[in-house]
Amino acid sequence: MPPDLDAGPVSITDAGGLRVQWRPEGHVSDYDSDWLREHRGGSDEGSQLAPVPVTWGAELSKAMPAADYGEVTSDHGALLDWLRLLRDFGIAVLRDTPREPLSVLTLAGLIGPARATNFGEHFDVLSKQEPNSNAYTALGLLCHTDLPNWERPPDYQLLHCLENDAEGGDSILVDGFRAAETLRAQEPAAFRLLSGTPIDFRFQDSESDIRFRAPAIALDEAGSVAEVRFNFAVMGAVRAPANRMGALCRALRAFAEVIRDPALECHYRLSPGELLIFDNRRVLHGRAAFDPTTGARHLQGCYVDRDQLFSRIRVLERAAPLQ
C-alpha cells in the first residue's frame, strides 16, 4: 500500500453501501451497510458474542437451562438455542443422552473436538483406590475451577452421568462472575488484590508437574470479570511482599466465604443419561460427599474450547432465520 494512501471520491451506492475510490492508485472499494454497522468505530457491539452474561445464584437449582438430546440432534434451531443458553448462563444440561461409555466424546462433538489435558482426552469420575485427585474419591469437594495451574485452563467442562445410585454426591455449582461481583461490592480492597496479584497454582504427580501464576480474578479491558481461577487443592504457597501477605490471605478467605454462601449455590443431582456442561473459567463446581457402598456413581468427563462453542454458534446463526 502506498504510504500516502488517502480516500478520494466517496459515494453511496444504490444498495445503500459506501463506495470509496482510493488515491493515488484509483482502486475502488465497496462496503455494504451491514459490514459498516458491524465494524463502526467506537462500538464493540459487533465483536462481542455475549456482551452481558446472565448471572445466577441458588435460584438456578429449580431452573437449570436444559434441552433434550433428541431435539438438539435433529433440529439445528434447537441446538442453536441450547448453545446460546450455555454461552449466556455459562451452564446447561442435556437430557436423555446415550449412556454408552465414552459417549461424552461424541456429545462434545456437538460443539467441537475434545481438548486433552494431563488427565487424557477424557476422564472417569469415580472412587479409585490410588487417586491422584480428590475428584477420584468419595469425598465432598469444595467449589473450585479445574486446572488453574495451566496457562490456559480448559474452557468448557462436560460431565456425563452413566450411573448415580449412591447416596449423596449432588453437584454444587456457583457462578464465579456473580461471586466476584459480590466480593467487589462487599470487599473492594480484597477484590482489587485478587484481580491484581498473581497466585501460584501447581499440580504434580508421578508423570506431571504443571504450574502457572495468575490472579484469582481476571478482568477484561472494560473492567468486567472475565475469568475466575480458584482451587485451594492446587494452590501453591502464597507469595507476596511481607507488607501485603496478611491482606492477600484475608482476601482469599473473603472470596472463599462468598463462594460458600448458600445464596449463591446451585444444587443439582445428575440423573443417568444427563450431560452437564459448564464454563470452567466462570463456574465453580463441587459436590457433596457420597457413600460408594450404597450404589454406583460414575461420571465421564472431557473439555472443549470456548473458540469451538462460539464458532459453532456463528455457523448455526448463518442458517437461522432472522429474528
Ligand code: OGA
The other form holds:
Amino acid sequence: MPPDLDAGPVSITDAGGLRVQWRPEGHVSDYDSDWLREHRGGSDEGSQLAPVPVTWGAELSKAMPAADYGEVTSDHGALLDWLRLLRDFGIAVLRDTPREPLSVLTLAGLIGPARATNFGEHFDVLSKQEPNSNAYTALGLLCHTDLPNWERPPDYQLLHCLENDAEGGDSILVDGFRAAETLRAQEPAAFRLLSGTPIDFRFQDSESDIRFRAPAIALDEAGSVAEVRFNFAVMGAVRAPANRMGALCRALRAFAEVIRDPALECHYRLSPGELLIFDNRRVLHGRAAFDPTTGARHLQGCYVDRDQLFSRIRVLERAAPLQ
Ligand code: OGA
Ligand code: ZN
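Can I have the other form now, the form predicted together with N-oxalylglycine (OGA), not the form predicted alone?
The next block holds the full complex; its first chain is the one shown before.
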C-alpha cells in the first residue's frame, strides 16, 4: 500500500453502501452498510465469551437446560437452541441418546471433534483397580474443574451415562461465575488474592507429569470473572511468601466454603442414555459417593473446544438468523 494512502471522494451507493475512491491510485472500494455496522468502533461483537452468561444456583436442579436427542438430530433449529442454552448457562443435558459405548464421541460430533488429553480421547468413569484419578473410584468427589494443571484446561466436558444403578453417585454442579461473584461480595480480600495469585497444579502418574501455575480465578479486561480453576486433587503444595501464606490458605478455604454452599449446588441424577455437558472453565462438577456393590455406574467422558461450539452456533445461525 502506498504510504500516503488517503480517502478521496466518498459517496453513498444506490444500495445504501459507502463508496470510497482512494488516493493516490484512484482504486474504488464499496462497503456494505451491514458490514460497516458490524465493524463500527465500540461494538461488542466478537467478544470471546458467551454474549450474556446466565448464572444459576440450586434452583437449576428443577430447571436443567435440556433437549431430546431425536429433536436436535432432526431439526437444526432445535440443535441451535440447545447449543445456545449450553453457551449461556454453561451447562445442558441431552436426553434419550443412544446407550452404546463410545456414543459420547459421536455426541461430541454435534459440536466438533473431541480433544484428547493424557486420559485419552475418551475416558471411562468407573470404579477401577489401581485408579490414576479419584474419579475412577467410588468415592464422593468435591466440586472441581478438570485438568487445571494444563495451561489450557479443556473447555467443555461431556459425561455420557451408560449405567447408573448404584446407590448414590448423584452429580453436583456449581456455577463458578456465581461462586466467584459470591466470594467477591462476601470476602473481597480473599477474592483479590485468588484472582491475583498463581497456584501450583500438577498431575503425575507413570506416564505423565503435567504442571501449570495459574490463579484460581481469572478475570477479563473488564474485571469480570472469566475462568475458574479449582481442584484440590491436583493442587501442588501452596507456595507463597511466608507473610502471605496464611491469607492465601484462608482465601482458598473461603472459596471452597462458598462452592459447598447448598444454595449454589445443583443436584442432578443422570439416567442411562443422558448426556451432561458443561463448560469446564466455568462450572465445577462433583458427585456423591456411590456403593458399587448395589449396582453398576458407568459414565464415558470426553472434551470439546469452545471454538468448535461457537463456530457451530454461528454456522447454524446462517440458516436461522437471530431476530
Ligand atoms: C470426572 C468426574 C464425575 C462423576 O470424571 O472428571 O469428575 O460423576 N466424574 O463420576
Ligand atoms: Zn472431574
